[in-house]
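In the block that follows, a single chain appears as structure tokens, in the form predicted alone.
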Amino acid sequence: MNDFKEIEPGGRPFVRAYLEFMLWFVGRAIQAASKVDDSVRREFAELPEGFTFALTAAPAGPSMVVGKDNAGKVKYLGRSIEGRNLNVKMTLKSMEGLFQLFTFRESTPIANARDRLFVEGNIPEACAAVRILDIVQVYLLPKPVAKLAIKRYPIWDLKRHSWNRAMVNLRAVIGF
């Protein structure tokens, strides 16, 4: 009964690195939309001085972290999760999870409905927290798949659609 050899699953490398890197210009269009967005700006308004998020999967995957400091001001703050005082952490059952969000075959709603988020914080800073990620999909995503991402696609005017757009994605980019 020995001979049999223990096989251990591969590590999805390409997977784990689109992951990273959507996470990372996620966040970084996370903090560009908050200085350029008014309903982004308002939703981490309401949330109190020092508020962190992060969206992650278990059990070692990528991670993507937010706050909002003192004086207000929105910031991406990397990829660690570790030592953070964190007080809303998403987390999606498996790095699989994450992929079916971030390639768009799966909207946020759909996986909580489908039990593979889990929220550990305050559930109004949560669904704020999930608001502001719809937005800034919106923002970041041509309007075909951003209605496969999101629940409702929103009604806005020229402006918005397009010079924010444009603002959002040239400060992700730019990192400003």
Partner chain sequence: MLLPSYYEYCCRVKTVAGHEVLERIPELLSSMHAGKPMIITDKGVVAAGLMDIVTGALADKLVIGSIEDDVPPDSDLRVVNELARKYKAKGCDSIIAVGGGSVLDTAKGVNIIVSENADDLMKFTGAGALKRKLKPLVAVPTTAGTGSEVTLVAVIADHEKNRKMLFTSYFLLPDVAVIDSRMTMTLPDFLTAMTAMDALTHAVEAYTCLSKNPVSDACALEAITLISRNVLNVVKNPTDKDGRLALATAATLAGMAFSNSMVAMVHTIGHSVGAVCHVPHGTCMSILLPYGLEYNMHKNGEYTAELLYAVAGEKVFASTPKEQRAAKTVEYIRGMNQALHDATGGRHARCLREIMGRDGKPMVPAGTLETIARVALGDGSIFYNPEDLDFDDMMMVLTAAWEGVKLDQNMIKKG
The other form holds:
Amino acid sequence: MNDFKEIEPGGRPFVRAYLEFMLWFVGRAIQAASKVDDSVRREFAELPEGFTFALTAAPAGPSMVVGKDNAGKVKYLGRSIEGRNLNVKMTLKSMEGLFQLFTFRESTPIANARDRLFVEGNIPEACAAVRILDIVQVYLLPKPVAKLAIKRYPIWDLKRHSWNRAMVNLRAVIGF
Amino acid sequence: MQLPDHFEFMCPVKTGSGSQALSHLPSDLAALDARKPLILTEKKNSEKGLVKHLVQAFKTWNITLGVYDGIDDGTNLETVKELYNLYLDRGFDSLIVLGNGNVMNTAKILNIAVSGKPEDLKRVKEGGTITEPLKPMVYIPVISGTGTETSGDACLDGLCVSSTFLMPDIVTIDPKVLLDEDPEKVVNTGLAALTYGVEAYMADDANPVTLTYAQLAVDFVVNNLEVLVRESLVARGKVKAAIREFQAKKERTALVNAACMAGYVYASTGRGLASSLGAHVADASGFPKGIAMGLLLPYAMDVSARIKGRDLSSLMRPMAGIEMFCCTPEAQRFDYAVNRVRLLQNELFSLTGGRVPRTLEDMRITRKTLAGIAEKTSQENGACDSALCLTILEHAYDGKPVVS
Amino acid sequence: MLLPSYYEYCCRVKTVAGHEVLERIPELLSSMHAGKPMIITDKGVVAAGLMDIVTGALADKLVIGSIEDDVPPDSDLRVVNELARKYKAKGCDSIIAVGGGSVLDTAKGVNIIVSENADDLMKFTGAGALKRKLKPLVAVPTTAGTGSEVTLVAVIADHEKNRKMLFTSYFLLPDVAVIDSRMTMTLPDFLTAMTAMDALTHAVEAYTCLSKNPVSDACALEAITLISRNVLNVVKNPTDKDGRLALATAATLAGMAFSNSMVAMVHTIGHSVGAVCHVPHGTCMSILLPYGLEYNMHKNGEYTAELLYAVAGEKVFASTPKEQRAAKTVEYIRGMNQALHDATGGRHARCLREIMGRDGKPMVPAGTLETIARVALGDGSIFYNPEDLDFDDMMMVLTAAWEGVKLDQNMIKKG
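Having seen the form predicted alone, please provide the structure of the form predicted in complex with its partner chain.
Let's see the whole complex now, leading with the same chain.
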């Protein structure tokens, strides 16, 4: 059996580092948007106390967890899903899938339509989480890129487009 | 379409096709509870870097892959025995087949042995059937193939078995591993797929369920094969070649989809007139089977429609598209379909400088061997009486359509 | 046929269809090493005399382990547990499910318990929870609509804890779907119409929405063609054996299409009308289908246009200018609803306000539309819709569907 060998495929440290960063930023942006944007605030208000939502990739992340504490405050809860009781968990079937998503080569609805992700947990809450993600993407991305990421680019007033956008980005960077 | 009084169809395969398809494999295998796959392939595929793409897809998964790339035309039951020991000793639990024809045959036979007892092979050789599902098997096609890789047929070293349990669990078509290949091999794949697809329309129990896959096989071959061969023969500079490669990947993906679907259809409908005769013509002429089958296909279509009275007009739809199909009067649709196949062959003949034959005469078969082939075929396949077989062969010899 | 940049398709179910194919069941079971099935069905199936046909066909060719005919329309965990207990007590080795969606969901639940020797079904919810083949399961559909004989999901309610458990796995797929024309022969006209339009909706949404793929597309086209050519005829001539087989086959094909390509806003809103007002699923589908196509037309009009060939035939397709085909497809579907309305003496409703309950009162009062729209925002099928829908969009669609008027294309937000 000269033609046989065993291979350890290894990891993808650079891709992982990039995704860790992106997820960290989006997580903090969700926290920021919950304070700045009325629609996001309303969506979170409808969700139960202690609600947690995670975006992750199989088999072992990277991940992002966002939740609502008992006082109703929305918080970025870090990059580990270990030991958490999640209400909604959105898992890309591979790190490559998450990478495509965060390099804007494929939008979430298209990744979903192409069987690249699955959602576990309470479905109405998952729908709310997706709506929140959509709004946050509009805040974070320039219009041409955001148009690739969501189905319908919203019509917002000037304040939401400029002031709110600046606040969400600023708060995400400094983290409050 | 009038439905037959009784029809059956099954395709137990999950197909995934397109960009990043390989990245779905680890989670698909996990869903089948497989954690240690053995990859089987040929030397040339590892040399071309195809195995690397596959390994890349398993990064971050913490899975050890076994790779055996020693399969070639000389692979026999001895090799299977060695692979059997390897599979068990190293604790593999599934097979990933990267390649075509013989690689797949080896994997199927090996899977019988590793799923039960090695004596199962002997039992199957003596006519026993496979009665239980086998271990998980994934098929990753390359551009060329026989069109039966995804079916339940396996033939290695004189041992031929057929069972739906031999069909792969997962077929993963990834454009990354679909590289340019010798046009003749590409044509062979395409014409085999086209033949199995069209034969599903000619089968006695032709039905809308089987025809879902069959129409796609026909569509993807007719609309991709010619352009793929033509463009692969054009010399280009680096930039233009890279641009062309982008489009070619799509056409190859479509063609390989056709080949896989043809295998699913073939597993349910079996051989028709053209493929039964084609197998013997291939033996007699030394040409590949797919090319021989494809050559006979239009004559078998003639016989089916014009002598047996089958309505094959709906075959035009996957070939020409909905628009053209609807605008063509019903009475002309069969003519369109059969002529489209003839046109394709003449084009391929011209493009390859005669390497793809149009007639049996092009194949340099002598006319007097035809009766023998017809006789042999009709003994094997009850649906084809020897006079009908001979009609097909004689017309195919001269390239003359069969008229009622 | 369009080849998307990536697609997946899987339907592992063996389809066995025809006029007398129930007789194949013993042989099929024996090839899976089974010979003592539990038959799971409901009282409606028994009352229609279908169980006699099934048992007659199986006759002395196998031992029927047990016949359980009390699956309620809203089956739940208690029923599943009870049936699983009986399955084990009577030493059955396989399951034959005869009926519609509820019967099949129940059978799938029973199958998980008896195959995995489980006491808590909850452990098997979620992706990837099932890892191996379950006991042989044969599905015999009796409605020609739901397509659940080829779907990989099961929903089982737990009424005690007031929750719904969702199971998704390729291992939940039945091994065989036996489509026998005798099973739908006695379906009353309005149910025939309703279930056929349910199947049509599956196929149309699969073909026009985000997860479309060539195999589903081919299934959908065949299904739509079979339904549009046969439904009116079968409603008028209920004993048309070939027409019945065509509709039943179409429902299975539509099931293959939508279980891979999924469904979208017609189901998003339709599920919610069903949940809030308890309207039968098929009725919601037939009413809402034209609106789903109209709403998405600026995104997927080219696919809707292609369907004209399947709904109206080749001549109509060829003689309609390209840019008018999508609208014509919608017009034809509305026309089918109208024709079925006439043929069933008005029992096939054309708009939401026309739906009447057994007591003769309207089932969808105008006041419920807002609640419906809110519930719809939480339905997962919305992910597969080409265009986004917010609360106002839902209300616009619901209001038009309630009145029975066309959607105003100028009112649709196009981003």
